[in-house]
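Take a look at this single chain in structure tokens; it is the form predicted alone.
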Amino acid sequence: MTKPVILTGLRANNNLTLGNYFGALLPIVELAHSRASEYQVNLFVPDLHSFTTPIDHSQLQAQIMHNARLFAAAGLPLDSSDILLYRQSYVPAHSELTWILDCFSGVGEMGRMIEYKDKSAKLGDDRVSVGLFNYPVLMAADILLYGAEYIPVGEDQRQHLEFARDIAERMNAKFGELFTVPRPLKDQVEFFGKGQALRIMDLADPTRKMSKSDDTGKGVIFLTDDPAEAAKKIMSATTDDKASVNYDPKEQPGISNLLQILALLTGETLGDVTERYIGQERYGDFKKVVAEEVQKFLSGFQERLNAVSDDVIYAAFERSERAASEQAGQTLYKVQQAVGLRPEV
């Protein structure tokens, strides 16, 4: 690896949402198409992390093309030799490395994960899995095989960033340098921009996020929701009785949401959206604009997203693979060495 990485990935069994596109899957393919030249990017899809919680296992190679085509629909370039997209399972030192890292990794510091004990309270322990117990370690595996510096990770995925830096210098402490250390988070915001604090609220309940694990659909935009029915949803978005269009996320969160998605849409600045409807008393004309230009954009998007071959994915995955094995082999035989699993040379 000459080039410092940046690396993403999207679990593959969830459908993604309006919030992870531009929160998240946008950021990272303008990223792509802008510093490729200066850094690696890779962009995997985690498919061991999709089942720490119970799946539809029938379903799982459906979601993991269903992703990858979502990369290639919001304009990833799949021909260059410095963005890597790939499959976690196909790359066979993210399993080997996690169990190494495992034995150097305290029950303690897994059983303190929030995100462990948020899922793990509602799935009840007969269902919990040490899957996703260890989560973290693997998450780290993730990162540390191919030196990754910058990782755009979410509020929830944050304290498995620290957990990626601790076990790295922990390993590095007493190895020697085997791990590049990411960066830490407020370099990560800093790197990243708006994309690492954007938040596209919930319609239906605009004081929480929209959520691609939301079982009721009702209050989330869906990257394949049928254009029409997305416009709908917004036509009944939550909204207040102040009947003044005005960007206040808290006095009026349910219009504020609104006047932060139709600036992404249009690709106006907030500030200027704001100033165009400030003050209008009509919600539902209001609504109705942000409904069209939804619509709009998943019509488009979802053409774009047909047109996207197999073929062309498991071009771009092969030619992933092959490179991602190679950096990731290279990065686990060292550690095999220096626990003395391989003999030094």
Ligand code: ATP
Given for the second form:
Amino acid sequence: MTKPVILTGLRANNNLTLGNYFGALLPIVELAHSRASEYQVNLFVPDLHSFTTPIDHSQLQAQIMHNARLFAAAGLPLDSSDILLYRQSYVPAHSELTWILDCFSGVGEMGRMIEYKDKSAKLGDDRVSVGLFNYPVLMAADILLYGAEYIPVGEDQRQHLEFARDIAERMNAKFGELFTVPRPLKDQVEFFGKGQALRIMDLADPTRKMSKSDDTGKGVIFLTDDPAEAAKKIMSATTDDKASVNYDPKEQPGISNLLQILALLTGETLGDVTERYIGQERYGDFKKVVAEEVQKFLSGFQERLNAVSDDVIYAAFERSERAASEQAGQTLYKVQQAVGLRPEV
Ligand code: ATP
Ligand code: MG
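Return one more block: the form predicted in complex with adenosine-5'-triphosphate, after the form predicted alone shown previously.
Let's see the whole complex now, leading with the same chain.
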């Protein structure tokens, strides 16, 4: 582990959305392109995290492959030794370190996790698993095994990053320098930049974020949507009655969202796109432009997705899982020695 590590996992239990693509997938892929010479970039499929809440297990294997193919279709280079693409469960050190860290983690601190409180409240007591309760510990292990410093974290993961830092410092204080402590949130935000703040809004209700777990899917564009159907969703997007295109997320959230989507799709700046359409009175004409771009993008993306060869994915897995196992194994061994499970040499 000579280069600093950037690490991220993307759970894809549901189909991913246009928001996930521009807010998470693409920034990671771009980072892998631009930074792989200075950093090691770890992208993993967090398969062990995928059933902290009930899922259909007959679908899991297919979802794991789909998840990896999405990275490839988004342009992730699969043949660079600085980019690791691995399945979490193929590196058993994740589970082993989790158990050890579990024994140094407090029930109180886990119970205070907002994500846990929210999700468990929704599920009801008898359906809340121990896995849901302690998954922040698994997440800490995911990070600490590789000495990862930079982890892009969304709003809902901030507390978990703090925990990863806490447990690393706690273990270091007790046993000597075992772990690299991940950078504080402020450094993360600085490092990953404005991409983290991007929020594509729901088309039907543009005051809400577009979310993959939205059951109706009416205002959500999924990456696997039929392109023509997706275009229709744009055409029926909620707007306003001002009859004048303008970027004003407060007063005109629907139109502003469409301008944002258009800018992302064409690769132009929001300012340039806004300038081109500002004042346009006929929303239908403007929507048509956006709809066509969405349709074009999805057709192209799906073509790339279908062309991804599973052999190439498996080769990347194999290479990466070997490298990851070696790095993670070294960290785990140090911890095992520190807690007395292995002899000191
Ligand atoms: P869920 O409904 O299951 O919470 P989600 O669509 O909100 O799904 P997450 O799994 O919470 O997705 O987040 C995955 C990544 O996608 C995160 O990095 C998050 O910041 C990003 N992301 C999610 N929704 C959007 C959005 N609408 N616009 C931009 N980025 C988004
Ligand atoms: Mg979310």
